[in-house]
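The chain below stands alone and is given as structure tokens, in the form predicted alone.
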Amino acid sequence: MSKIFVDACLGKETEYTPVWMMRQAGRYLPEYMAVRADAGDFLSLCHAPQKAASVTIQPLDIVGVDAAILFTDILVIPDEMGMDLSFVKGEGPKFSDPLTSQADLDRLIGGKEASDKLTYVYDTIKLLRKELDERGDEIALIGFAGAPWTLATYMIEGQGTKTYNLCKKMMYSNPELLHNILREVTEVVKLYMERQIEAGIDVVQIFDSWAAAIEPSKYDEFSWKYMVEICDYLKSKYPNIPIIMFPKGVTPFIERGGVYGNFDVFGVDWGTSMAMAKDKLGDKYVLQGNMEPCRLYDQKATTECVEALHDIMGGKRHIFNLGHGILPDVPVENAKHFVSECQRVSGKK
């Protein structure tokens, strides 16, 4: 029996529209939380697999969606290649090292060496494989990365920023430095992914959250090719594993037809037009999203956006889910109140 899920990522007919959401395993449930609490803080809950597949599997049996998605973070990759990882209570991720030359660069781990130090992210996917194939309910198993420029943002910046001015600094003085780190990042990440597919991942998706910070026009050069890359190197190996590609802000790169690639589902965010996204790429890729997050703060507002959602895809190559991730303090019931509208209206029996 196939997974309905992996089906409609392949475009396949469905007897219904399949739904999960970004960040589903996370601070609006309360289950997570006292998961987190048990492991200490974040980083330690990713380097736990038994804590990391528990919560991965908790949004199933709550909240009803018809895929998992990996419990990790993108920036593991950086850490692991010998950056110094932590997250600091209200401020986000940092790094006291960040890169700003090539030395700096030169000093890190790449490649093989680099990926084979995530094994308890791979030991958390062979734990979910397990349990999800003695659960018989075929549900999929997602796995993910960052795309290479939103790694080296962090790598460049040292933490999140609103500017970016550091990376788009080097992008504009020394480009070769740049592209000698996303060169560097995109070998490891190709390595990652080929090992969460082989310890058991269904659907791999690759999340270039800080897509827009760089100009359109420069997009494909410091972003998006080496997002093909990666997804050239995945489907050369495993074709029929499905390979969503999900870059936030982008809107003008998609109006422009700067879309192209080997991949299969393409993540729509909230302020893109769904229709837009169907008029331009609909014919090529299986379309997912994209409810503005927000709107699961009212009920209304969620069925209002799903049944337009349905309209616009007639409920054929289309994923439901949201625009970008899930907040924390979206009540609970409202995420279930989401993903039962959105059965509702594909008619899921």
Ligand code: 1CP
Second form
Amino acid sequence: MSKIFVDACLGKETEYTPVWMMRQAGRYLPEYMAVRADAGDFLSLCHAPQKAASVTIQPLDIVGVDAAILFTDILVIPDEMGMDLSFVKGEGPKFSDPLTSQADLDRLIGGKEASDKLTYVYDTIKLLRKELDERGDEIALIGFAGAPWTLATYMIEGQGTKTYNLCKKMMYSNPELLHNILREVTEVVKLYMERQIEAGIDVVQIFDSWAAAIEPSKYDEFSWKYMVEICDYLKSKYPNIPIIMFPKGVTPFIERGGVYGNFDVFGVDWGTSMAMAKDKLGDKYVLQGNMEPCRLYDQKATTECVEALHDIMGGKRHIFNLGHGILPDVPVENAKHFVSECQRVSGKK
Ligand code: 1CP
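Swap state to the form predicted together with this ligand from the form predicted alone:
And the full complex, kicking off with our chain again.
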């Protein structure tokens, strides 16, 4: 049985346009908060396959999305490369010893060894595969990784950043070191995604959340080409597994015709016009997105946007989603409203 979400990613005509939400498993759901409390903290939850699988399933049952996204975090890769990740309450992720030199990089664990350590992720996927198959429905499971650039920003800054000054200092004054870091991370992501596919995911998404920090003329050199390299590797082994690329905030890169590569779906962020993206990319790639996530605070604003997106895309070569992740204070009722409005306009019975 082929899954509608997978078919839609591959550009086949489907009965309706599937919908899911980035960050759909998370803090806006009281049920998520309960499982996280039970696990102790966020990282312990990522390390507990039964619990991670259960929060992956929650948005299917609670908000009715058409695809599940594996519950884990992009930062488990640098953690397993030896960077000692912690989450400080109210402050977000922290690495105690950020990368400043080649010697720092040389101390990290590389490709196969690092990907071998992520067994808790593969175990979560195996549990989910079994559960989704038992449900007998058509729900696809999305696996994911961070883009090498986005991962490198945390590895170099040691935390989230507004200015990216340490990464950018490296980009302009020691590009060779930044490329060495990006190459090393790319190797781990390739093997990690391969292992996720072997464990049972149906679709791959690569999140380049901090793409907009790079000036457009440098975006290919420092990020996109590494993402494309990951796609080439995965497509050579698994041509039927769709790949979604989500570089956030790269409107000028799209406009100037910079997008290329062997992948299936381009995730359009909320700051980019869907009509422009369709014009530039719609023939070559299926488009995903792109409601501004804050529209979820108001049901009328949500309906307006869903209808406008449907008018632009006409139910073809499109996957409904937000243009970035759902925020923790969105009412669950409004998330359900978004999903049901997408399903209404696209005629899901
Ligand atoms: O308090 C908590 O419970 C932790 C909050 C949280 C959650 C629910 C974090 C910490 N990560 C996650 C899960 C997560 N992270 C998923 C789960 C699956 C789903 O989407 O439902 C996914 C896909 C991610 C991916 C992720 N983590 C990204 C890329 C996507 C995006 O939103 O841009 C990024 C940048 C991260 C880093 C990260 N992890 C957590 C936080 C708070 C952050 C962002 C920190 C920052 O702004 O720099």
